[in-house]
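Next up is one chain by itself, shown in structure tokens, the form predicted alone.
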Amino acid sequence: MTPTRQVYFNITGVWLMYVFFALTLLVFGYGVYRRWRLWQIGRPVVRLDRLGERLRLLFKQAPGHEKLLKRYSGTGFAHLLIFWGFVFLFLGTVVVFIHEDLHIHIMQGALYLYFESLALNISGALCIAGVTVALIQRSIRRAPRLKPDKPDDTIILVSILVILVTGFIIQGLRIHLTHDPWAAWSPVGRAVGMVFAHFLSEPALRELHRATWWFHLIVVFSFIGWIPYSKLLHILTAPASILTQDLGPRGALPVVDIEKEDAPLGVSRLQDFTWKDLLDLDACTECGRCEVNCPAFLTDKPLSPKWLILNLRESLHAESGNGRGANADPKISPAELAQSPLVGAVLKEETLWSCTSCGACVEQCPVAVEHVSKIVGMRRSLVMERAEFPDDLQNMVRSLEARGHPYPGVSASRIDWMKGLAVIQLADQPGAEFEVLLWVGCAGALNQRSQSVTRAVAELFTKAGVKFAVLGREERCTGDPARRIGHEFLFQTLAQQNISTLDRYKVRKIVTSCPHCFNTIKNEYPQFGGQYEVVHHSEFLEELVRQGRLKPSATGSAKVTFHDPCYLGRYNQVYDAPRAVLDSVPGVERTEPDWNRRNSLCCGGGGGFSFMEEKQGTRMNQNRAKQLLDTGANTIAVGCPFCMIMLEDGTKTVAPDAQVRVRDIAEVLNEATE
């Protein structure tokens, strides 16, 4: 005998199945079309280039569950079981379709035994286990990140469980009633059939099999038809969002064509988003992972990355009369809401100004939702179209416009830090030969605490015999704070000034101790023609140590913990170099905070926050300082001037009596190097 089975055993009126299936496809197709039509109101953007790279990322992040398994691995693994369980069951259904409806008899022999029987039994059982874990997580443990609890979430999981259980019941009853000689290859179904056979007669088993078969069919088809109208849509939108994610540098924001008359200066309405932005809204699975590392959310600011996306989603669905944002004015009709400015009608201004642009939400999101670019897009509208932004930031902007740096009231010049040092200023020696340009940055030149870091870097370069130069008075702010708060016009003005200066001196390699300057020059200046080799000082110093040009010696013992700056780590994947520099110093015992590397918590200094006063919730720098102090280290090492300022203030406030120093890695290395 050839191993196989009868597909429609004990079933009559199979033609009704095809009618139901056709109706299901119509309902499903119409639902998908409605969503697709909404996404099309967004502006065009190219997101299907570099297809090979996109497909590799899609496989890693969708079926591979790369991000889901990196944090909360228990629930991630449960989702993996559900995902692959359904993949196998779907493929099993395809085999049945080919065998029975196309009359290509492949469901027999080894394929029937190994795949259609054994593999589907195992995958179905594992899928049930995954669903059970998910139900416990939502209904019993009630993880805070999964709130609010919605009936749909439970209904979806119960529906999946019903589909799986009824499938095994149908299989078990068939195995018993047909005395299937291949029953051993379907261990779960066989066991289920034996249980029912113990209590029911054969006629009753036949009736139960027929009723369960039709019930299973109706539940499955209803489930498929419901997909585009529920959270289940992420089955389609999540892979689509992952496939079309931004493949440009992580730290580069989209460019606004400020010369084009009809181009929107930011995002004021849904139509100003790109179609990918609108797809993101429907891709969100409400898992709450974007909140777990959000410094604003963790300190009770009026920002939840999850709810920002969900409120925008509700506004998008108001386009078709299907919803409204949680912050929306109840007096505004859905139609009016769809045409109203987003900030005010859907989101509050303080929600946008709570973001530090640290990128933790994007890093954690398993479906590639791009939160930060949306926030900055809406900030652009507030700043450039409505001129509505916090007074603290207005002072910063006026200083950038008038003085080329963001520090109003500062009297220091850009060359005060170099007193007593033999540093080449290119304006004084335009023909001087140099190995690298040291980009000092506004904080490194004008902030008294950060000046000591710049001096340490310069002294280390001198000790290593590095020929370096600086722009001195010709250096301007890179424009990072202007761009992050949404003042794209000012950013582009500063960027073009700096690019012109750098090109005039034929600069090719730049070293900077500021991750914000590093990110902007490396990832955003190429948008305007500025092409340079840019390295962070931690990378350059690590190379000098490795080459033997710097030889640190023992200077006593110190327990050191390193804080990963957002714009160095998450945005540019520089994690190992600063640690290698610290490890090269004899006597340094390095310890890691619980939240480190890609999961590091922002100090609260990015996105313009260094120039704003926190008026709500607890201070972000105090939250991060507590985590670092919990390591027991007596030195907190940093690689960013903003982190230096924020964490010095945070540690003094949290533990005023603690003998803990906040130091840049260059200072630690310089002290140990003759």
Contents of the next structure:
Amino acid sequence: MTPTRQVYFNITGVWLMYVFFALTLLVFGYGVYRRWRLWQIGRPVVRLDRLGERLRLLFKQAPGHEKLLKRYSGTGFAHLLIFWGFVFLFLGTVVVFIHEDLHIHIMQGALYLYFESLALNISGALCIAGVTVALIQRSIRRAPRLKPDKPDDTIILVSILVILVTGFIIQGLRIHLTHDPWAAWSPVGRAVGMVFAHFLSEPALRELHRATWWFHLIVVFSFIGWIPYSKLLHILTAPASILTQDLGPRGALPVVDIEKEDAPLGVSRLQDFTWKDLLDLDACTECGRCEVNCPAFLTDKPLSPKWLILNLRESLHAESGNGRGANADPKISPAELAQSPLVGAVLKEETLWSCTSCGACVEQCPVAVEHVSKIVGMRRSLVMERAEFPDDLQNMVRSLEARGHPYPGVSASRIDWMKGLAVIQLADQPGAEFEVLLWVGCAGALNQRSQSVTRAVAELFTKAGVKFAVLGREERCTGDPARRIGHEFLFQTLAQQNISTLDRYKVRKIVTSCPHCFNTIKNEYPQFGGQYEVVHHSEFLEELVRQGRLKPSATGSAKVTFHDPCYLGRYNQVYDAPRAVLDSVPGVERTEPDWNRRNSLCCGGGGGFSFMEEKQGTRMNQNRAKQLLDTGANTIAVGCPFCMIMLEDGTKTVAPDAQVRVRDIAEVLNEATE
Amino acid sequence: MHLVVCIKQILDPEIPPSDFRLDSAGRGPAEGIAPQVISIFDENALEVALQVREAAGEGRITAISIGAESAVDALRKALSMRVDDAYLIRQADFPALDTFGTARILAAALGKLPPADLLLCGRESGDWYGGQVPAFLAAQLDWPYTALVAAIRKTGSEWNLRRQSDDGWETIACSAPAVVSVTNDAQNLPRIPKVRDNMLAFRKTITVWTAADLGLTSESGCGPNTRLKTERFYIPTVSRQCQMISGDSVVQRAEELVEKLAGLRVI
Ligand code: SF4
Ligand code: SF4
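Please move on to the form predicted in complex with the partner chain, as the form predicted alone is already shown.
Let's see the whole complex now, leading with the same chain.
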């Protein structure tokens, strides 16, 4: 006898199921259409090219829940169980459909036993475990990141539980009533059947089976119909969002065509976003992972990346004030919300000016929501269309416009740092031969503390016999601070000036000790035709050590912890090189802060904050300094001039008496190298 | 309503000391390395003019500058702040320009423009800090002059000029035409132009006037007849001297220190 089972055992009037199902599909389809139409108001953007690569990414990220498991792995694992339960049960249903409706009898033999019975039993049971954990998390542990915690969230979990439990009851009763010879392959179902059989008579079991079958069916269909009207929509939008994520370098912001006459500069209304931005709003699962790594949120700034997305979503749906967040102005009615410009009505200006553009939110988000480009998009409108932005940043912009550097009032010139060192300036020696161009950066040249880092780098290059040159007075700000605050016009002007200078001197390889310069030249200058090989000094120094051109020797002992700069780590995935440089120094004992690498916490210096007073909440630099001090290290190593300034200040304030030094990796290496 | 604002392009006052050079004649700073900017008080004057027009809801603003070709950038900046017209007077036509000459040239230029209600200048230039041009201009034009104005309001046919005085605010009423010099104030911080205005500014024409256009000669800038001469222009050398205070007791040392400081007139 071939192992299989009767599909509609004990059920009459199956046609009714098809009627219900058609209705469900209508409701579902209409719901999806309504959302789809909303995404369509966005601007076009190409996100369906390189489909192979996209599918590979989707299959790399979704099935293993890569990002969900990296933080909050408990709940992440629970979701993994639910996800796979859904996948298996869906496939199981497809098998039934093929078998019964297409009359291709596949639900038999090994497939029936191993997959349709055993695998579905196990995954169903695991799925129940997953849902239970999630319910506990939501109703008992009540993690703040899961707010607003609407009744919907619990109803969803309970309905999944109901569907699974009734499924097992139906199976168990059928097994018992039909004396199923293959019962052993469905252990959970069989056990449930045995329990019921213990208490009820056979006719009662039959009645119960029929009733449960229809009940199960109605719950399942309602659930499917509800998907596009609830958070369940993420079953569709999450994979869609992951599939259509930005494949370009993470550190490159999208280009604005400044010359276009009538195009809006930046985002002031929902339709100025791209369709992917709007899809993101519906993809967000409210998991709160973005929020817990956000330096602004952690220090009580009026910004939560999660609420930013949810507030925008709300205005997209212009629904009732359901779960309106901290960022929104409660005085504005939902109807007005749909009509009004985003900034001011949906989001406060301070919300946008609280972001350091550290990218932690994007890194953490399991469904590829792109927060930073949205924030910068809205800043662009404020800065370029309305010319309304914080005074400190206005001063920075004036300085960039007039002098090409963001430090109003500094008295240093770009070449002061090199006093006493033999450095080739290309303006003086345009024909000089050089291996690499040292991009000094505005901080490296003009900030007193950073000047000694630049000197250390130059000294190391000399010790290693590297032929290097600098642009000197001809160097301009890369434009990173301008671009991050939304002044795309100024950014493009500076970028073009620098690119033409670099090309004039036929520069091919650039080394810089500033991750912001590094990121901009490497990832953003190609948008304007500037193609160079760009490396961070950590990578370059690591290479020199490996080649034996630098031989650090012991200088006593130091307990060192490294702080990952956002624009080196998260934006460019350079995590190992700076650590390797430190490890190459004898006597260095390295410890890791709890939050490191991709989970590193921003020092608070990015996105314009180095040029702006932090007016609200507690200080971001102190927050990070505490984490670093907790490692017990006596040296905090950095690889970024802004981290240096922020953390020096932070450690001094948090622990004024601690004998802790903040030093660049180049300084540590230089001191140990003859 | 027609407001005319005189602006001057100067060497960036924030030039790093190590970048500062003298010109070959040793009569002034060398140009080239440091950027050029609009003199700061002139920017305040522009801002005040823009605010007056905004409050009135109508009016034209003209910016004029005597300068080198590079001063086009300063005028362009004024245009991007939404000034209506911009004129550059070729400084090369007037060698050895002094403050009398500057006022004479500006007055001549004013004669070629539609009648102005107010002529606004920064209270002094950010490079030489002479502060003479607005007063000389008023004398040339025979108009009333009010200095150090922070804000202007028009009420009927009268102009209210608000100045900060030692013990509060002072409002002066005057009738047009008049010359006003503007000082910096929290309310007249120059605005950042909108990017679109920035780009539009590049499409506007800046009219260049020569000495002949204004019916002047090269002598009008003063030339050989100047009553103002730069004798010497130099970078002071800073030197440090270290003196040890001897004295046997603390009291003696303290007394000696006080004596020395008093001798240096620091206490
Ligand atoms: S980029 Fe950083 S500061 Fe900005 S919202 Fe994201 S996590 Fe917060
Ligand atoms: S944006 Fe992403 S990380 Fe943030 S709550 Fe939504 S799904 Fe979670």
